[in-house]
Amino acid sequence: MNREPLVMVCTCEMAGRVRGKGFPVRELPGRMGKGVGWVPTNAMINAFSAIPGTPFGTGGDLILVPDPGCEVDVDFADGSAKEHFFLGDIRWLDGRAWELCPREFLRRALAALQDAAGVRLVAAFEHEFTYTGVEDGPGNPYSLEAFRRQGVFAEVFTAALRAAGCEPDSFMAEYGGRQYEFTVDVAEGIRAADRAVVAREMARATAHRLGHRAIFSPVLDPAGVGNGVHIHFSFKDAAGTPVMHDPAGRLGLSGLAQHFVAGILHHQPALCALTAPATISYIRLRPNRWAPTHANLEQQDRAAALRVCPVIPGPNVARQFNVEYRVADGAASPYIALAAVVWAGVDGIRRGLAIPDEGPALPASLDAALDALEASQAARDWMGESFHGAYLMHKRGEAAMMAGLTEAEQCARYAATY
């Protein structure tokens, strides 16, 4: 039969999702300049296919502009169809920037890091997944055998995100049942997101023609292991020097680190909403979960919200020295979850914070961290007023469809969407 190839036009949203218009191929060269048509009220829609409100109502006009440096083109070689998009910019159409667009409001982060400090930020995240093409058996977190069972899923995987532009870092069966965990190698700025955001993509690309689901849902069983995303980053002055490490600093950090890392911390409630916006994300974050309960930094500790990693002993201890942000899921939009942290550290740089010797609980619900983006003057700033409200009403909707439902409950729904 006659086939013509289709290009997408992506943005990955306030719900984490990743929506965009297709249009031919052929129509790409006058695309990459105007974009194709987008609606406000389309970054209201939830994870669940609902719209429980929105600011915007049924008007406005914007457009989703492709960017050149971030196009996926991946081939299966299995008879289907291309994966074929872009990631792209909402903007106006007169082309300035919607102040609600996700790859927006991380940069503007990446420019405020960038004024304060003088540094580029380096980052990386890693994902932890569910493959539904296995079957669970007992004795397998970590094993040889959970690697066997995932079958070809993880040399396609590979191969797809090599092919995407993604340089493939590593993979593991991890703890929990049926469980995974990948990386793909550090990124500058925005492209570290973007690559975050392409590499799920991959993985469900993947599972997907295997017949099969990568869920990258936080939670899938009240009582089972959850899965996080956790981001890696560091820093490098102009000339591409790393400047996160001093080996008499505070754990390693050198002054800019500790005043970047304090502000994470001073800011951990507000920054929950963002990064872990899910009701079943605080299933996740109790006790005895593996998973962070406080505002906390520690060395090497994975219940820590903040864990400087360890490093190997050697003339490139500077360059492997890193912080991992653990506070973060698979609910979450890259660009918005690395925007919150960029944000906060930029705050603790410029106001020289320094790092609390005991920080916190973190908030026990979404209902909880809502409020505490909601009370937050600093978040109001860096989102802005339109976009900052949007997201509080966007996710109390969603936390509105989960009242009333059993953990359990929660825990199906929202695996039928990430």
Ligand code: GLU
Given for the second form:
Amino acid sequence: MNREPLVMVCTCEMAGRVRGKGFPVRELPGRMGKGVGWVPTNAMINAFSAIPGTPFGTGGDLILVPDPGCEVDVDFADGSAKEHFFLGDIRWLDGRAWELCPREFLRRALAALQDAAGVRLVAAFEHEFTYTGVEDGPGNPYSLEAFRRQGVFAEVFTAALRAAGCEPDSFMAEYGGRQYEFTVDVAEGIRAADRAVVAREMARATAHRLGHRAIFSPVLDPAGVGNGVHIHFSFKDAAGTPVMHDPAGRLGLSGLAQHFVAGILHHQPALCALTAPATISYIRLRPNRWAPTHANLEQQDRAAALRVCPVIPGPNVARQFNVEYRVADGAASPYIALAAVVWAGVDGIRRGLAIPDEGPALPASLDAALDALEASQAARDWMGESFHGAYLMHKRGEAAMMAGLTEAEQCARYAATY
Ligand code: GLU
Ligand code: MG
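Give me the form predicted in complex with the ligand now, not the form predicted on its own.
Everything in the complex follows now, all chains and molecules, and the chain you saw is the first one.
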């Protein structure tokens, strides 16, 4: 059969889904500048393909413009169409950034960090997921048996990651039934979030070719452990020197880092709405699941919102030193989640906030997190009025669709999407 290759331009908006439009690869030169047409209300399509409400109506036109530095062109060499897409930015027709563009939200946060402290953010995302191509078995957590049972998935996935420009770091069988985890290497700024988006899609693309699914939903079984997304971060100054670590500082954190994490803890309730944005995210965030339950910072504690990660003593301590944000999951757009963390940290730097001794409990539901987001003037300022309002409308509509369903039913609905 004759085939003509296509390419897509994609974004990852409030629903955390990668969406976009495709066209013939031969049109690419002309499309690099003008992109593809996009619609404001697309941002309001929720996890369940519904648009319970929209401030934008059916009108308006935007463009989704490819970032030339963010092309994924991966051939699985199995005869299937290549995974060929660009991640890009949503703009007005005249080229100005659209206020709700998730990459722009992150770009502005990183610029604010640069402005407040003269540092650049370095980050790596760790993703947990459920692979449907294996059967659960007793005694499987972290086992060689569970590693073996996923067959060729991990190797095909690793090749795809590398071909997609995401340096693979590790792959393992996790604690939960059929649960696995991978990490890709650190990258700077927006690239770290781009990598998170691409890496998840490579996992889905690999599973798809093997006739299965990689599911990143926050939790599949209300009684089981969840799939977390852990965001590791640190800072570099203009000369590239790591500036997160001070052996004399609290938990080894430099003064700058202490203010940054204090900002995250201070804004944690509102952040939850942006980083743990599904109703079932709050099933994951319950006690005894290796997931956080409080807005707290701890040394090497996996039940903390922020974990100061271990370092191997030696000359490279400052370079290894990083903090992990654990209140995120796969329902969140990596751009929005990382931007939210950075904005909160910047506020901590600007206001010179100190780390509290004890953090309050995390919101117990998406509704409670959305109330905190709605009440947060700071979040309103970070996001801008239009994005803030649209986000609340989007997520309140999603929560309303889940109302009345049992936890197991909600888990099933989210698992079908993520
Ligand atoms: N599955 C846990 C979570 O939901 C994390 C387990 C771990 O520490 O890797 O965040
Ligand atoms: Mg893990």
